[in-house]
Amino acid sequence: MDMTDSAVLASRRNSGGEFSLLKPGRILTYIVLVLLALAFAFPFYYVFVLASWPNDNIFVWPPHLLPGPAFVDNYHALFEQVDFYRNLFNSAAIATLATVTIIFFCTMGGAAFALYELKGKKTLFSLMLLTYMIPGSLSIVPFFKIINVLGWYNTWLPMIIPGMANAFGIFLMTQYIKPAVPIDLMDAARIDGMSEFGILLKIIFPLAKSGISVLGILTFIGSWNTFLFAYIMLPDEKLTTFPVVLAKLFSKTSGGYGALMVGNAIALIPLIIVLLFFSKQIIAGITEGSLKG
């Protein structure tokens, strides 16, 4: 090794290059991150552990840390009490329809605020943000009366249509679209004869895909976990969602925690799959949004 190589090696050591992993500060950071990851992941693991123990042996001290022998029995008990596949399909269908419609209409609204000059745009945008500050619980009674007047009670429509163009989604997409879509590119498309709807589909949607990914994932998870509105608007068990049926399952089984925990474990699986497969898109989209915002 000549003097030049030694200098480069010393420079890498000093500047935090390939040997930075050996630094005590970096090692301590990874240890803390691993401990935090285990702390956040443990509740999910513990739900699956509790789902595998008999009812009379679930909540004991010291608590169970490993799976037990009763998962199959609890699984059959769950299926005897609820129409599992129907309610799971209802949750998946409602969450998917809500996600697709919210992505489309919120992207359209965000593009209008970000790229078009409209009279009173700032006032309208401020009013829209004010609606986001009103707690949802305050609007339940008038919302319920409107749904009754429209004849949508006990249907999927109130779970999908009122939120299609919500304030959070439009605000999020406005922040993503404004720096991502060049005005000159839209003008060039208009000169070539492209319609405004064509510009939305062929230019704005592709360039705003990182924001669309974040909005889509957040919407799907939020819609999948929705309980209060589904509990009020969908009293029929054949039409309602899986979280509502799980809440009713506890009273049906008179304390059947095993079946309840199996239901909770199954309800977690789609969310875990979404987070595992789309975690990179979530992190990239949030990072990009924070840098551009």
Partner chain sequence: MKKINFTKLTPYFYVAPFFILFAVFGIFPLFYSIVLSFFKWTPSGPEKFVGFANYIRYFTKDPYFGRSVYNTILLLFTGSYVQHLFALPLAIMLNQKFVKGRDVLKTIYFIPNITSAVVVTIIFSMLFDEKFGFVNYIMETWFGLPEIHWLSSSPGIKATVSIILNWKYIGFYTILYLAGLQAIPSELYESAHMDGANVWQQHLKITIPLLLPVIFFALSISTINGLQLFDEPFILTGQYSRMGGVDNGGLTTTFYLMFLGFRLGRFGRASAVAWLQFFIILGFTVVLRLIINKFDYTIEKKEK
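Next block: the form predicted together with its partner chain, after the form predicted on its own:
Next comes a single chain, given without company.
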């Protein structure tokens, strides 16, 4: 088949599509895509609806579909029970500390595997990846005992220290650092008298930027949402994260569902703001992170 044949075929295909075949298909596609978008978005809207009805009027038949007048009352009711902003702050602080330490230690580990001579490198690397396959629930009971022995129970430390140099992060950073950092550049820096640590900070970190942002996004979101770990290790209401407090409120519900829903709504707001600005980077980060990892 030569060029002209295929061109004719292509034009036929297009003209056929324009008029008869493709259009209904396109409309159907859009209907499915938009309906799904509505299904995915509706629960978020519903939080704000429920958060704005007074407790004695939340559960009615037919259910509310539009926001009511009591958001402010529910807001006050929530803060009479818990200092919710404090828990949001705790979550943000723990997530930030976890992200910063993970970026530091995993870039370091990744640099070692990607750029340095290391005896038994391959074995160490596969050993590290093997550890990543161990399911977390396997060791949670003894892990808890260790945390107790260390005196870390009810502190932020178990949320930050054990995971700060983790297999997934080091693997991801190795993948990113290998093509991004030229060995020649490091050698040149050594000749200029730069220390190895200087090379790490001034050359490897800046060049590994794209990997760092992916790892940072994944870590922050993971830490921000983590429940099980915080629930076991960090029960103190003043120190703990927002999911733990929301779960507690939900199991009591004596303070009323309105207040609980305000808590959910407030917890969603930072997420929505971040997504408005960074959705592209977050989506790219998570797909790259999982496909590379």
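Definition used throughout: the rigid core is the maximal C-alpha set that superposes within 1.5 Å between two forms. Quick caveat: nothing in here was measured; it's all calculated off a predicted structure. Positions refer to the first chain, counted from 1.
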| query | Rigid core fitted, is the C-alpha displacement of residue 183 between these two forms 2 Å or more? | reply | no
| task | Using a superposition on the rigid core, decide whether the Cα position of residue 42 changes by 2 angstroms or more between these two forms. | result | yes
| Core aligned, does the CA of residue 236 move at least 2 Å between these two forms? | no
